[in-house]
Each structure stands twice: as structure tokens, then as C-alpha cells.
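Below, in C-alpha cells: the form predicted alone, a single chain.
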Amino acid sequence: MNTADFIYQGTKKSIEKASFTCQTPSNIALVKYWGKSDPQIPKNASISFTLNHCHTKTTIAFTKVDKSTTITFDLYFEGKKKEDFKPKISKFFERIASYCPYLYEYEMVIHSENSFPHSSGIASSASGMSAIAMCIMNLEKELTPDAEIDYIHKKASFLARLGSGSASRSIEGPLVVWGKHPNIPESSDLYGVKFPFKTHPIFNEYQDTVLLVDKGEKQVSSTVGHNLMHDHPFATQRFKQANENLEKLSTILQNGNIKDFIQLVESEALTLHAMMLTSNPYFILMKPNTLEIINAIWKYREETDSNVCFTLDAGANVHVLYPKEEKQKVEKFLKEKMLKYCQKNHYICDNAGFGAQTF
């Protein structure tokens, strides 16, 4: 599909008022995008489990109006009216503005809410960006009736992906890749795509427990981040590795090599946050108290012969990756070790999930 197929091509019926409610999950990267063209078009492919607790729940109301230059919306977030988020929305609605021109048609007033710290490092732009794709889609459903749900996943992500190039990832699950990739049947640039391949066993409701190192907003935005990938020395060897490193990923995925998946999936959270050690200027999201897990699992690993391992995204939480058949003892371990390296041992218990969801 390409963006013409996104274009909204009219109605069949009118809608006054309307109201949805929808709850999308944020996702972790396995192999990391980091670096993005305009319009929010990833230098490499990546893939990701898309996360089951850590959400955004957000609730669309739709009031038909005169027909308007500019698209008008109240943002209220966990209650409060949040005038600081709406210019990003509002960059957002202008991107998408072509592809759903019946937003003109409305008033919008949006209330949203995370099941998890905003700006820390759990892909809040991804679930956020996500629900209100969705709650969109879901009044262009209302709107086209006979449009088919994979459409309407499609276009979502499609949609998504313009607020926030990681949420394009979070409409479907557990597996999402998204960036064309030349070994992932119908994978695209423009959108999200499940794992087309069959997965091991043993990558089945895997658990992701989420380390709270630092609940603060990261002192460099993701979008500032990408940015530096402009004029990286390393930007180009990096896009390269991505991409033979999703290869990689798609063969470990399917045959169940869980040490090389521990491997594959540390040295690109490590790779990360190298892009940004090297970028200029240069920057560091994580702090101390993520190297003192880092090297607590590390430890644990070689004490256990256990299959946990972590990753990072853009921020200083750690994200502890495991099989659902080790959740008791590695739990256990976390709730002994980990926590005094946690804000207020704060903690989230995750695991892979399958998407959004409508109320």
C-alpha cells in the first residue's frame, strides 16, 4: 500500500456526536530505530514487543461544527487540561489532516490517561499517538461501515506513525515490525506489520518487567535524538547493523535460540544508547543506578544460567526481558535486588501483548 490508499474517499452517513474510548499499549523495542526522514519515514527496519499493562487509555468526544480551516480540540491529561501537550497533538492533526479531512467537521475534546510515568522511557508518544489514531479510525469506521478491520488497523498505524514513528507499532501485537525490510513479507515504511513467521514456543506471553530508575522527563527529548542521526560518523554503519540484526532476529524468533536472542537483544539497547554517547552534542538517559542492574542481571545470568536479560529504550529504565517459565524465580530475584535501584521502588510487571482495544 502507498499513502494514496490512505486518503479519506467521503462518506456514507452522517455522524452529530460521537464518543470513543480506546486503550493502546506502548511497545519495547528489540532491534532499536533510531534516525528518521521526513514524513517520520525510519532509516532502518525494527521490531518490538508490543507491552500488555503499560498503556495509554484515551476517550474521543466528536461534535459536529461548521465546516473549519483548522481542526480544534481540548486536551485534558489524568484530569487536568494540559495546554503544554496540545502543540505536538496539534502538529499531529496537521500531518494527518489530508488523509481524514472529516476532522474539520468537529469539535474534539480528548481526555487521556497512562497506566505508567509519562516521559521516563516507556514509549509514552507510542501508546498516546496510538489511541488517538484508533479513536480516530474508529469514527472513520463509523463513517464507512464496510471499511475492513485490517484497513482500518493499517490506516491507524499509518496515522500513528505521524505523531510518533514507534507507535505505528502498538495498534497490533505481540510482534510488530515496522520499516521495510527485504525479509519481512509486506513489511512497509508507512506502517506497522505483525511478525509474519511462526515464533518458538518459548517467545509465547514473554515477561517484561519494567525498572523505574528515573519516573523525571529525559533532559533530551527522542525527537531531538533522531535528529542527531543527521550528521552521526556511525549513522550509516548503524542502519546497516539494524537491519542484519532484525534478520538475525527473525531467524532466533522462529527457532527458539534464547541465548542468542539475550545477545542479539543486549548489544542493541547498548548500541543505542552508544548512538547517543557518540552524537554531537552528545548526551547520556541512562544513570548510575541502570548500570547497577545491567550488571546485577549480568551477574545473575552467570550465577543461574537463567535466560533473563534486559534492554533500554530512549531513558534510564530497564526493561528485564524473560520467558513466562522463569516469572516466579526471576521476580523473585527482581523484588530482592532490584528494587533499591528503583524511584520509591517503583516497578511495572509486564508481558508481550496483542494491540488496541475498544470500549
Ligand code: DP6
Contents of the next structure:
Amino acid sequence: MNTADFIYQGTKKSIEKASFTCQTPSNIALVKYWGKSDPQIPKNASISFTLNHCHTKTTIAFTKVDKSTTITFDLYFEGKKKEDFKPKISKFFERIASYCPYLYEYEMVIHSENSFPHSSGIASSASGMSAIAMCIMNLEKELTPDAEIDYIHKKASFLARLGSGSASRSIEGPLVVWGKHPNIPESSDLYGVKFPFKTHPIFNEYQDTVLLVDKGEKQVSSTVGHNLMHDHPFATQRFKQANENLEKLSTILQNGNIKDFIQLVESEALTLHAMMLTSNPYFILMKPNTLEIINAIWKYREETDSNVCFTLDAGANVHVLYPKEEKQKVEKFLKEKMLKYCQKNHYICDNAGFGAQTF
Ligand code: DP6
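Cool, the form predicted alone is there; where's the form predicted in complex with the ligand?
Whole complex next, starting from this chain.
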């Protein structure tokens, strides 16, 4: 499908009032998206586990008004009016307006809340933007009842991507690919698709314990980081490597070679941060405790037969990944040895899940 396929074709149906509540999760990338061109087109394909417990729940109440030249909305976050979040959402609405022109005919009241603490350093843009996109697509589904569910999901992912690239991977689960890749049928730069092959059972309900090393605001936003890839000396090689890694990971996810999985996922995380270390200007998002945790995980793996590994987002927190059957042992290790590296001993237990829910 291409961009034109997502332009709303309109019906005669008119809806005066409607309200939809959708919940969408965050996701954790295994092969990372880092570098993009306009409009939100990734420089390489990426793949992530959709999470389960870390989610945003959003309700949008739509009320029909006279057609306006701007999209009007009020925004509440965890019950309180949030003027400072509005510019980002306004920009998102501007970007999606040509695909959803009916938005000019509605006033929206948006209520949003996260399941994870607001200042936990967990990326809320993926879950936040995808939840808004899903609410809008619920309205579109009412306006065009014949639309197929597959189209609704694709367009929700397409819209979410225009808000935040990684949000395109939060509509479905448990594994989503975003970015065109020759070996992933149907993959696209415009939206995420479910990983199309049968995965080995070792990856069922894969566990992700997020160790909250630093709960503060990031010093460098993802947007700035992505932009620094434009003149990055290693950019071309990195984009090529990411696409190769996705191909390797596709094989691993099917054959269940967990040792290869660990090696590839950890290398991806460190490469992401290596791009930050070698950009101009350079920056470091890891903290001393990020490295303490990484070293402790390596030591634990050396001393036991564990298949635990780590990955990182654009921040200091560590996502600890492991098969479900190791849950008891790994949780014991994390509780006994890793909590001292977490801010206020805080961590979040999550696992791979299935994406958006509408209530
Ligand atoms: C490091 O999706 O937050 O988490 O498109 O500018 O909103 P924008 O960026 P964002 O970037 C996420 C980068 C990452 C890797 C990943 O999730 O693939």
C-alpha cells in the first residue's frame, strides 16, 4: 500500500457524537531505528517486541462542530489539563490532517493516562501516539463501517508513525517490523507489520524487566539523536548493518538459536549507543549504573546456564530480556543483585504482548 491509500475517501454517514477508549503498549526494539528522513521514513528496518503492561490508555470524545480550518482539542493527562503536551499533539494532528480530514469537523477532548510512572524514563511517545491513532481510527471505522480490520490496523500504524516512528510498532504484537526489508514480505516504511514467520516457542511471552536506572528527562531527545545521523560518519554502514541484522534475527526467531539472539540483541543495543558516542556533537545517555548492570548480566551468564540478555533504548534504563521458563531464576537474580543500581529500587516487569485494545 502507498501513501495515497490512506487518504480518507469520505462517506455520507454523519456522526454527531462519539467516544472511544483505546489502550496501546510501549515496545522494545531488538534491531533499532535510529535515523530517518521526512516524513518519518526510517533509514533502516527495525523490529520490536510489543510490550504488555507498559501502556497508555486514551479516551477521545468527539463532538461534531462546524467545519473549521484548524483541528481543535483539549488535552488532559492523568486528570489534569496539560497545555505543555499540546504543541506536540497539534503537530501530530497537522501531519495526519490530510489523511483524516474529518478531524476538522470535530472538537476533541482527550484524556490520557500511562500505566507506568510519568517520569520513569520509559518512552511514552510510542504508546501515547499509537493510542491517539487508534481512537481516531475507531471514529473512522464508524464513518466507514465497511473498512476491513486489517486496513484499520495498517492506517492506525501509519498515523502513529507520523507522531513518533516507534509508535508504528505498537498497534499489533508480539513482534512487529517497521521499514521496508527485502526478506520480510509486506514490510513497509509507512507502517508496521506483524513478523510474518512462525517463531520458535522459546520466544513466546518473552520477558522484559525494565531496570529504572535514571527516571529523569533525557538530556538529548530521540528527535535530536535521529537528526545527528544525517551527517554521521558511520551512518551508511550502520543502516546496512541494521538491515543485515534484521535478516539474521528473522532466522534466529524462527530457529530458536538463543545464543545468537543474545549476541545480536546486545550488539544492536551497544551499536545504538555507539552512534551517540560518535555523533557530532557526541553525547552519552548511559549512566555508571547502566554499565554496572551490563557487566553483572555478563558475569551471571558466565556463571550460570542462563539465557538472560539486555537491550537499551535511547536512555540509561536497562531492558533485561529472558525466556519465560527462566522467569523465576532471573527475577531472583535481579531482585538480589540489580535493585541497588535502580533509582529508588524501582523496576517494571513486563512481557511481549499483543498490541492495541479498544474498550
Ligand atoms: C532508540 O520513535 O522515539 O527507541 O520518530 O523521533 O519520535 P521519533 O523517535 P522515536 O525513536 C526511537 C528510537 C529507539 C529505537 C527504536 O525504538 O527502534
